[in-house]
Amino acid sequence: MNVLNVAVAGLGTVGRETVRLLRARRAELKERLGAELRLVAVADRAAEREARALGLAASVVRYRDPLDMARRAEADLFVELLGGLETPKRFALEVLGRGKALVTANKRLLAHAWPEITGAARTGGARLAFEGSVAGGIPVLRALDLSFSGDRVLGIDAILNGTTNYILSRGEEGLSPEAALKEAQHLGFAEKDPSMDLSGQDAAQKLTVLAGLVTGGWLKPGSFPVAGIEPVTARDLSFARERLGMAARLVASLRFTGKPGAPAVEAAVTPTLVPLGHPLAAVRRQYNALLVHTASAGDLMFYGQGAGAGPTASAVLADVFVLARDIRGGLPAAAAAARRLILTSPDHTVSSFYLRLEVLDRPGALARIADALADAGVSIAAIHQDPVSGRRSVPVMIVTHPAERGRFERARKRIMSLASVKPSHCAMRMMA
């Protein structure tokens, strides 16, 4: 097979750099594969504007729609970057039903069809690659799947969003999150509606991906604790870096038990304070970041730009290679049974924390505060109240000693009913 044909659904940002890269070192990747790999298909809804801008020749067929482009094209390879669920999902079922090959760079995707997408690839002998869709051009997916086959991954704390590592990092320099925001919106490293980083959502949807790839089962969205960075301010963030000599990075965690038929799975997505020697601390701006901990090699760090048309077309290119390569080698398609997942509550899991609230200058308002901490089994490692003059409520920080996430959570919800603390307020975990 000197020639292996290849067809791209959706000619975004993405899709038009996948596009590009592709042609570019069409020369190089024929060199290391022994087989051309050329582009017969594209799909998009402005397909012939979007051929015309990128001087596709005119060999290359145009889809309007993926679907027909799923059903029709002659191709060995068929690229998923057209964004969103339902079509993705659609254009996905029908590529691996005809047992061809598939790479996706599709988060949500994969985080919401994540048993019917596998499935479909096991019941159709097809290729499925998916290395775009966590950590742009970071290749951890390829590392977790392939490189720790002899060992175990025992958990995984890592930096999943490049807007809001870019919000929080830059706000340690003093630029306010609205600024920092607006800024990263500039450069493009967030999006117009930036709600799904905000909120901590998108590194959920990334963290479904690597649980899925890791066990093999599936976690389902919206089944653990997800928080967003919106509460987090400016003041929470100098009083961390300065008083704590911590900084605030949203985390998302895994930590893996069980046993590899009956796979169990902790997982959480919070901003979190991490000590300033702390790896993920160094991340900054728009970088991801992923700390690996393994049973046997330790603990393994991947870095580097999570986000943007260059890391994330990087690594479709490198997906379509793999397969690729896998195809001409006549190796058969993974086909790993699927199993079901057991998720555990992160609740046991102990920590310290910092918590920030606005209180009105009452008496008693503090022992109320205090009470409510103790009657949950949470002490009080420190507490900081800043004087402003001419205000009805001030600004309160405290610190706990470790205590299970349970307890703290129970306390904060009773604080926050007493009627001398304001709805607005920061929880962190801190990472030891």
Ligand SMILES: NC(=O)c1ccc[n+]([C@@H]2O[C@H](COP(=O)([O-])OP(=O)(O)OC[C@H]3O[C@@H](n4cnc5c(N)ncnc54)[C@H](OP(=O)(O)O)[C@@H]3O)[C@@H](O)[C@H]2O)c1
Second form
Amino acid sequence: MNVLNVAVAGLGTVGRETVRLLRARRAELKERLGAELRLVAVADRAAEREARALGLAASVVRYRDPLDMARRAEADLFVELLGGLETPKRFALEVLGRGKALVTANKRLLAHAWPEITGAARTGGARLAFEGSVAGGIPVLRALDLSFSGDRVLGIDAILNGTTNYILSRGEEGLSPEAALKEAQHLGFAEKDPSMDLSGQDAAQKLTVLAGLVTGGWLKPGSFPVAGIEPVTARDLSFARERLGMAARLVASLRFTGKPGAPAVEAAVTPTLVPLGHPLAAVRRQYNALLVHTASAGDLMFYGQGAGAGPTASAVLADVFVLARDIRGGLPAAAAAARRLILTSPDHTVSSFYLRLEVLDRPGALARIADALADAGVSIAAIHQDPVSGRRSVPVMIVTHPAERGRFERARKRIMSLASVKPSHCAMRMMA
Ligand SMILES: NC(=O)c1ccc[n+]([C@@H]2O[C@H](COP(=O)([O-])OP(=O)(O)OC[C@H]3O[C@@H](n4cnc5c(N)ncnc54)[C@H](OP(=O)(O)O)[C@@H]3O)[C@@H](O)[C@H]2O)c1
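Now show me the form predicted in complex with the ligand; what you just gave was the form predicted alone.
All chains and molecules follow, beginning with the one already shown.
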């Protein structure tokens, strides 16, 4: 097989760059692979216009309907870069059902349809790769899949969302979260509607993909705690930095437990304070990083650009290359068994917590807060109240001693029901 035919669905930001790289690197790829990777078809609503702009040969078939391409194109390898859920899902199931290889960068598709997609790959004996779906250009999925084969991945603490990291790290430089978001949008890497990013849902989808890759099971979206950065204010960021020597990051965490064949996982996405000397505090602006904890190799940090046309297309093309090499080598598709994933609650995880409250200036208000914490078994390590200057409410910052998450959450609920505490507040886990 001296030629492998490739079809690309979606000629948007990533699709166009993938096609450009595929053509620009044609000679190198051919030399390394010992075969030509030939683009034979593209699909996009504006396929004709985009193909012309990319200077594609007339022999490259243009489809307006990606599903039509999935059914008809004579390709060995299909690349899905459409975005969204329904059409990509039908596209993926069609391609895998035909036993063809599929590369996708679609975290939403993988997070919401993990059992169907991996099931279709298994049934169809088809290859599937999705490096670009998590942390863009950082080649961490292949490392998790292969490089720790002789080791055991114990857990992952990761910054998986560039928009929230930009906001939090620019905040340390004195910019308000609102101004930092505007700046990120202006620079073109934050979405016009950033709600999936700010709420932690984007990071949660990526966590599902990571958990699926490591365990073979489906960490169902909505089944684990996810909190975003909306409550974090400039005051929290400056207090954390100046008084606590810490920086806020949106950390997506996984802890793998259970036995071989019966994996269990604990998962959470939560705004977290990390000491300024911690590797995750050094991750600034739109960068992503994954701190992978392993049994034998120790802790490893993967760092780089988590999105953008270049980094994502680089990951997509690497997937195309690796799958093409496997096809050429006649390797059977790696059909890992589907596993039932046991979800363990993070309620017993122990850490200190930061809690900022707006408390009405009333006698006994602080005592009631302290009682709520004490009744849940959470003890206070430090408490700070800004001087009252004729305001009806004052910010109160509390740092707890290490406590179980479940106990802290119980106390928080009770505190938020107190008449002397306003609803707006911020809670962050503190990493040692
Ligand atoms: N951009 C990044 O930095 C990045 C990073 C990591 C992963 N990803 C993932 O990569 C994928 C592609 O992202 P992107 O930023 O390249 O998206 P994009 O710029 O919106 O490109 C998607 C392209 O596919 C076309 N398309 C979508 N649905 C179609 C349909 N049903 N029929 C025909 N054409 C259709 C779109 O046409 P219309 O515009 O007409 O809808 C558009 O040209 C997504 O899954 C995304 O999550 C992106």
